[in-house]
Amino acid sequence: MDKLDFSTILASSIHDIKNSLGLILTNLEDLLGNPANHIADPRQASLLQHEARRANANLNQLLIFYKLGQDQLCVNITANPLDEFLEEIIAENRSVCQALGLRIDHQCDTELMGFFDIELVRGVLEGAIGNARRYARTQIQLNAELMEGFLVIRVEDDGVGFPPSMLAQTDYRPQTLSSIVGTPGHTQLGLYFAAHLAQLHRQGDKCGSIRLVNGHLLPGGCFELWLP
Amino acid sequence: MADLFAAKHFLIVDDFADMRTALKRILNSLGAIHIDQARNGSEAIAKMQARHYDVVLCDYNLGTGKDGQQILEEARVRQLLGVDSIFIMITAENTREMVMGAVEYAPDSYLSKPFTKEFLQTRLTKLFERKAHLYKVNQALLAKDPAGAIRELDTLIADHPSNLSELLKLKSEICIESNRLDEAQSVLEQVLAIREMPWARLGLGKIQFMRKQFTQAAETFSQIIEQERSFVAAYDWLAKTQMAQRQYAEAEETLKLAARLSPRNIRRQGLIGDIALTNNHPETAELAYEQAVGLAKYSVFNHPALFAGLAKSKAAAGKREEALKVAEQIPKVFPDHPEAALYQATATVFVKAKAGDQAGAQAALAQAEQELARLNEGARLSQHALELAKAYAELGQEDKAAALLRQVIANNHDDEDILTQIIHLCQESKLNYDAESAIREVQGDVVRTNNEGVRLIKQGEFDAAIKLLSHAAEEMPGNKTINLNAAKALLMYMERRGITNDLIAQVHHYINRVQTLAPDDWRLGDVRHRLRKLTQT
């Protein structure tokens, strides 16, 4: 090897790790879905599933951060029917949520169309759902609507909600984030990721953003992605 | 739901046995029964040759050999996938490079690993619905009937379905391909009125290009690039426009930028090689051809021309030994390729000429002449003739080069790409041939012949019209427009006076010629349709 090519190493490592995660997840899904299996504590298996999915979401983030750093990331805006899009995300998350004893559903106008980069937004929502899974008591809801000329996609839960320090926050750059004492295990990097990808969505002079609120439709935390 | 999956045939392509098993289990649990597996590209292609698959789930990264994209390309080029087949590319990485890079051969869907059973179920169900929804459109496209496809699309569009944007995009593409530029423009403007979309803007640029409004087209493509720096297709079209504007150095730079964003496109690397070589930038050409040859190793697009290009650029860069070795490799790499000997010969002309071996170069040239004569009316006829013309130019044989170029011009009077290559060649080589005037002259001749033919038909002088156009078709057997017009004159005659076997055979002859030269020519559909109508009644 004459020159260390990090992007090749990264790509092939991610390929391997994702293969492993894929096998872990498929087998866990089988295990949990098979009534003939008698696991002493099914919750342990569910937690494994939840964490494996989080590891995967983090890998995706890592790759996108790398591309951002290399100035290789571009935004591919397409017209997407929200109902179908949210349905896919729910399908992807239903089994892990069920195993954790959580209900997950979505709500939006069947005619609603959104213009955004489907893979980037999927990554942002995966991160938000990963968090919601941690804090929800019984339920997670995804919803989308048009507001003030923006498309707002929300991930809500019925947990205790975000702490006041996080609600007050408007700046999600890493240097700002590191000065805030976050809840242990709460990925502050995830917020930076979400805010940054939201910003990459522009239309005219409008630009995307994220907001954290409490008690929207469900009593707990509500992550909002505003897209122009 | 389970019935939907039970009736379908699935093929799983993955080099990792555990992944294949896991995927097979998922499909089984969704109700699928017929599931085949392949470990690599060759196995996948062999299986697809042996039977029709409704769904191919193919991992992108398959170790050595073909990658997933190359399997898809080969399957499409060799028509192993039906219009209703679904090809899904499974990737570990985020998919955008592939989405942006794969302009011509895109899969029906990308899946990012890992995914759950329910996700796959939702996605596949949606894709089955889409295919069913577009069934009539795809059938029309398969029958090369763009007008029919547009009619079917308009019916679907009238319902304002959730995939409206996709339908409008498809309609604009079919309109552009079948030269319905006004209709395409109105669709694209309708899309852009709602929101700026790079693909729609690109479509408008293509229309400007096709209307030969090169300045506006270049502006449109540059504007897209300014907004979306990684939209590779816009670079390709900008380069094409710059070539048409005779800005060869600029075109080379534009393509180099595109290749930096999307380095795995063989065709683009080959094009950079061609242009750089003619621009006298042998180092750039060598690098591009090296890439192309490396990428093409397992690809259906591998071709002796890439090796010939590499040999020539090495010779031009002064690496004679290496150049000779590459040229000698051609028959070994392509033992059964009909064009291998021609490209070996033309590459050898360059290598020997650069080495000062005049006798060797002449011998190779004689060989190339023989090969061209042997290949005769092949699908790449004009490319072959251009290749030989370049060899003549290299050895300073101006008369022979000019005669051959004139023939290529006559066969391609309305093919912007080939005409641009000829002008580029004449400007950059030592060749003293006024290609621009020759092109204008030939174009004038063809248009006059055509107009005269149309006039005769309108006046009912069918015999004279047929005589004129079939004579022209024999003069320019490689000219698609002339052959098509000759066929049309015969059809019009038979539509009025009734059919005869001889004339039907003659029409088939013209259609076959065009089919060999350009199987995707949109004009074929109309002629075939009229022929079918005549023979059915």
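From a predicted model like this one, the values you see are computed outputs, not experimental measurements. Positions refer to the first chain, counted from 1. C-alpha atoms forming the largest set that superposes within 1.5 Å between two forms make up the rigid core. Compared with the form predicted on its own:
- Rigid-part membership between these two forms is shared by Q61 and S165 [C-alpha given to the better-fitting superposition].
- When the larger rigid part is held fixed by C-alpha fitting, the smaller one turns through 20 degrees between these two forms.
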Given for the second form:
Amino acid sequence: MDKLDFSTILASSIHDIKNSLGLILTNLEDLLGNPANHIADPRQASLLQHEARRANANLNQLLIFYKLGQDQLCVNITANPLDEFLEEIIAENRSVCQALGLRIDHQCDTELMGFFDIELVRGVLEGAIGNARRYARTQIQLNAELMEGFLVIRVEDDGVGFPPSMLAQTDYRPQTLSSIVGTPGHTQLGLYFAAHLAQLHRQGDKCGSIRLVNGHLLPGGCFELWLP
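Switch from the form predicted together with its partner chain to the form predicted on its own and give that structure.
Here you get just the chain by itself.
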């Protein structure tokens, strides 16, 4: 029997688990969306959906890291209407946010277009929304605008905001974050992931990046994805 590389086995297993989770999520969505079903506690079902989506997002992140390590990740840049894209992401997260007592909405010019890999950016925003759900008091907002020659997509909340230690770090390149990922007291793997995917977007001498600020349109934390 030929030897298999452990990372290949891990990637195959992740694919299988993702397929199973996808099936669970599809059935949960059908259950929650069908008024003929009388679920005793819809909030509990929505929270179950939330955890399944979170696990699925983490597995997707692992797969992307694997492809990055193997130089197998292809970036597919397409033209995307931001209003439609953000509305689609909000629709996917609305039931979970409602179960948590949170309002989620978006704000952007209806004519705004962006050029990016839609699945990679969706993965980054899903991670940011998952983080915002943990800290928001009542509201999460997605917004987008053109700024300084970049498309800036933000995920904001009305929580207490990022701690000073995170705001003090202004350099969120993957090369910088790799030194702190895995350090006791730091769990910035999601930021490392987002910074990597942002940097895969390039145009001329510009490349994508991420930033963290507090108090943009909402008073809490604000994750920014800058795309050239």
